[in-house]
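As a starting point, one isolated chain is supplied in C-alpha cells, in the form predicted alone.
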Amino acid sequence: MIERLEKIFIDEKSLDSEVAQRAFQLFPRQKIEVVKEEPWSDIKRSLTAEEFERSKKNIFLTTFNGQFFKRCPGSTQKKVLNCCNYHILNLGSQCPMNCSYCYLQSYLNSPISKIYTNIDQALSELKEMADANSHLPFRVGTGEIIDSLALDPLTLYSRKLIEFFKQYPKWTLEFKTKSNLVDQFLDLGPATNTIVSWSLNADYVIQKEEHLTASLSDRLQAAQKCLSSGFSVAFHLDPLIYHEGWKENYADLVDRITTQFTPSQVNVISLGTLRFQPEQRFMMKKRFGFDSLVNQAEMFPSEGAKLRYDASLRNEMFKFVYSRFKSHSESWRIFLCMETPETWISTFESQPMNKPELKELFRPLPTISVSE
C-alpha cells in the first residue's frame, strides 16, 4: 500500500517523530520533502475530482492540535438511528484505497492525506479517559476517516495501541480495514480485547467498486492469522450494494464466512446498505462514471440527511443476509449499522436492547465529557 504513495511531505516540526524517521528508512530520499506548511494549503474550497485523487497519493506527516478521542457520528443522531456506543480515535485522515462509494468524498476537504505524528498526545488523552472509566465497556475504533491498517506498515501505531489497551481489559480496541496488513503486530498476541475487523463485500462488488483493496480471500486469510495469534475478529458487510444477481453474490459471501469461521470465533457482524450525502453524487459520477453500481442506484432522501435505498429494498437485503447467516447457525451475533428503529423491527422483529446477544453493545453508557 505505501509503495503507491507518490510523495511524503514531512512537517519540519515532526522531523524527530518516530513516523518521520521510519519514513526516511522506508522511502527513497527523492520521495520525501521537508516543509514548513501543509502542501496545497491555499485550496479553501471543495476539492475537484482530480484534487481528491491527488490527495490519496500524497501524504503529510504532521501534528494534530485538536481532540483525538470522540464519539461516533451516529451518537448525535440517536433520535433517528440506533447507536451502538462506539467511540473514535482519529490518528490521520484520507485513505490510499479507492472505493467508489467512500463517504470521504463528501466529508474530507483536505488536499492531502495526513498522518498525525503526535500519537503520544493521543495516548495521553486516551489514558485520562480510560483511567476515569476503566470499569465501563468502551469500544474504540481507529477507522473513521482513515483505514486502520492501510498505512500501518509506515506508522506501526497498531503496536502502541495494542499494548495500551492491554492495560484496560474492559475496553475494546477495533481496527477496521479493507487491507490484509496484519503481520506487523501479530507477535503482540494474544490480545483478546483488540478486534481486527474487516469491511467485506461480495467478490463481484469488491472487483467492481473497491479499487486497490485486498481481495476477499486475502482479507479472510488475514482474519485467520489474527485468530491464530490470539486476537478477536469481526466482519462488517457494509455497504450492501444492490445489483443484478445480488442475492447469489451475497449468499456466496455469507457461505464463505460461515464455512471458514464459527460464530464463537467472530465477535460481531454488522450489516449496512449503501448511503451517502447528496453532494457526494457529483464526485462519484465524475470519478467512476455511470458504469459504477453506486451511480446506477435509485436513492431517496432519508435519515441523517443521507440518500439511501427505498426502505422496502433495504429491508429485503437485510432480511436476506441475516436469514442466510441464521440458516447456518442461530449463534451469529448480528446488528445493523446506522439504521432506524423501524428497520430493526422489520429485520429482527425487535429492537437491539431486546436481543440478549446485543444488549452490551447498545446499553447506554453514563454521560461523560467526550467531544461529539
Given for the second form:
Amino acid sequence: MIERLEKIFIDEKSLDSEVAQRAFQLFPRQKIEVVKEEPWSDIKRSLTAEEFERSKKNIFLTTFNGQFFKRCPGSTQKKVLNCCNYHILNLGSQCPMNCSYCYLQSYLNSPISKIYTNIDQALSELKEMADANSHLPFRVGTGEIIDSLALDPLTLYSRKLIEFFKQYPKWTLEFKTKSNLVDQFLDLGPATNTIVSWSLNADYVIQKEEHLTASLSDRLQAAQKCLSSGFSVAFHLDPLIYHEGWKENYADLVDRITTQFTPSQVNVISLGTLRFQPEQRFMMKKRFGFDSLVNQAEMFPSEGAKLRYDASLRNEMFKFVYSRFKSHSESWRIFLCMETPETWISTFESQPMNKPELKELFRPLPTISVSE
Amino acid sequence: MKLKSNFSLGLDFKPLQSWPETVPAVALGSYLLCGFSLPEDHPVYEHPLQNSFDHSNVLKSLYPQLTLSEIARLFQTPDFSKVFTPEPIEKAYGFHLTPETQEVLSYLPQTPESFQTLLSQKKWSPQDLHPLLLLPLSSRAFVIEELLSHADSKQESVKRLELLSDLLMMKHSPESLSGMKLEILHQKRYPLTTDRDSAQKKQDLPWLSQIKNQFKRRGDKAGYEVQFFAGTPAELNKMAQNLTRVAEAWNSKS
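Switching forms now, from the form predicted alone to the form predicted in complex with its partner chain, please provide the structure.
Once more the chain from above appears, this time first in line as the rest of the complex follows.
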C-alpha cells in the first residue's frame, strides 16, 4: 500500500520523529522532501476531484496540535462525553485506498494525506482519560478518517497502541481496515482487548467499488491470522450496496464468514447500507462515473440529511443478511450501524437495548469530561 | 464630467437593469462601468482608477446585486483584467471561490443568451449548475434546450437538470429524454423505487369511503397520507377500527 505513495513530505519539525526516520529507511531519497510548510496549504476550500486524487498519493508527516481523542461523530455535545462507548483517536487523515462511496470525499478539505508524528502526545492524552476511567468499558477506534492499518507498515502505530491498551484491560482498541496488513503487530498477541475489524463486502462490490483494497479472501485470511495470534476480530458489512444479484452475492459473503469463523470468534458484526451526504454526489459522479453502483443507486433524502436507499429496500437488505447469519447460528452478534429506531424495529422487531447479545455494547456509560 | 464618447465600452457585461437616463453614468478611469447603451453625449463621472486597488466596492455600490450570468459576462469582457481581479468580486457577491464556480463562470457566457436570462431570473447558484459540468459539451446543448423549453419553477428546473445529467451519463439517448415530463424523467432515473411504489399503490386495502387516503413518497419513505373527519366519539372510534383493519391488511401484504 505504501508503495503507491508518490511523495513523502516531512515537516522539518518532525524530522527526528520515529515515523520520519522510518520513511528514510523505506522510501528512496528522491521520493522524500523536507519542508517548512504544509504543501498546497494555499488551498483553503473543498477539494476538486483532481486535488482529492492527488491528496491520496502524497503524504505529509507532521505534528498535530489539536485534540486527538474524540467522541464518535454524530455527537453534538462538546467537552462532555455522554458515552455511546465508541471514541475516536485520529492519528492521521485521508486513505491511500479509493472506495467510490468514501465519505472523506465530502469530509476532508486537506489537500494531502497526513500522519501525525507526535503519537506520544496522543498517548499521553489518552492516558489521562484512561487513568481516570480505567474501570469503564470504553471503545476507541483509529479508523474514522484514515484506514487504521493501510499505512501502518510506515508508522507502526499499531504496536504502540496495542501495548498501551494492554495496561487498560477494560478498554478496547479497534482497528478498522480494508487492507490485509497485520503482520507487523502479530507478535504482540495475545491482546484480546485489541479488536482488528474489517469492513467486508461482496466480492463483486469490492471489485467494482473498493478500488486498491485487499480482496475478500485476503481480508478474511488476515482476520484468521489475528485470531491465531490472540487478537479479537470484528466485521462490518457496510455499506451493503444494492445491485442485480445482491442476494446471491451477500449470501455468499455471509456463508464465507460463517464457514471460516464461529460466532464466538467474532466480537461483533455490524450492518449498514449505502449512505452519503448529498454534496458528495457531484464528486463521486465526476470521479467514478455511472459504471459505479454507487452513482447508479436510487438514493433519497433521509433523517440526518444523508441520502439513503428507500427505507423498505433497506429493511429487506438488512433482514436478508441478518437472517442468513442467524440461519447458520443464533449466536452471531449483529447490530445496525447508523440506523434509525424504525429500521431497528422493522428489522429486529426490537431496539438494541432489548437484545441480550447487544445490551452490553449499547449500555450508556457515565458522562466524563475531556480536558483540552 | 466628461461625455460617454470619451470612454471605453470594454466592460459592457450587458447588465439586466438599464442605467437611468436622468443621472450621470460612472467610469473607473477610462472604462465605463454603467450606462453602456446611453447616448454618446451622456455625462459620465470619472472615478479614479488606482493600480493595485480593489475596485469591487465601486462595482458593488453601482450594482448592489448581480446575477450569476451577469458576473460570468463581466469576467469575460475584454477589459476586465485591466480593472478587476475575480476573487474580490466573487466574494462581494457571495459566491464560493471553488474551481467548479470558476468553471461555471467561464462556461456560462458561451451558452445562449436566453439560458443566461433564465438563470438570472430564477437566481441560480453556481452549485445548481454542477450537473451540467459533468456532461460533455455536445450533451450540454441538449440539456440547455430542454431547460429552456419547459416552464418549470426554479426547483423543478434544478431537478430536471440533475435528472437529465444522470440519465445521459447512464447512456440514455437524448431522443428518449426529449420533451419528457419531470415525473417521467424521475421514473426513468428511479425505476426500482417506481416499481416498488406502484406495487404498493395498487394494494387493495379496506379503507372506509369516509377516510381519504393518498399514497405518497416522502424522501426515503413511502406510505399513506390519511385524512378524515369525526363528528362524534363514536365516529372517531369507527375510523380507528377501520385504520386497524387497514394496518393488518397492509402488514399481511408487505
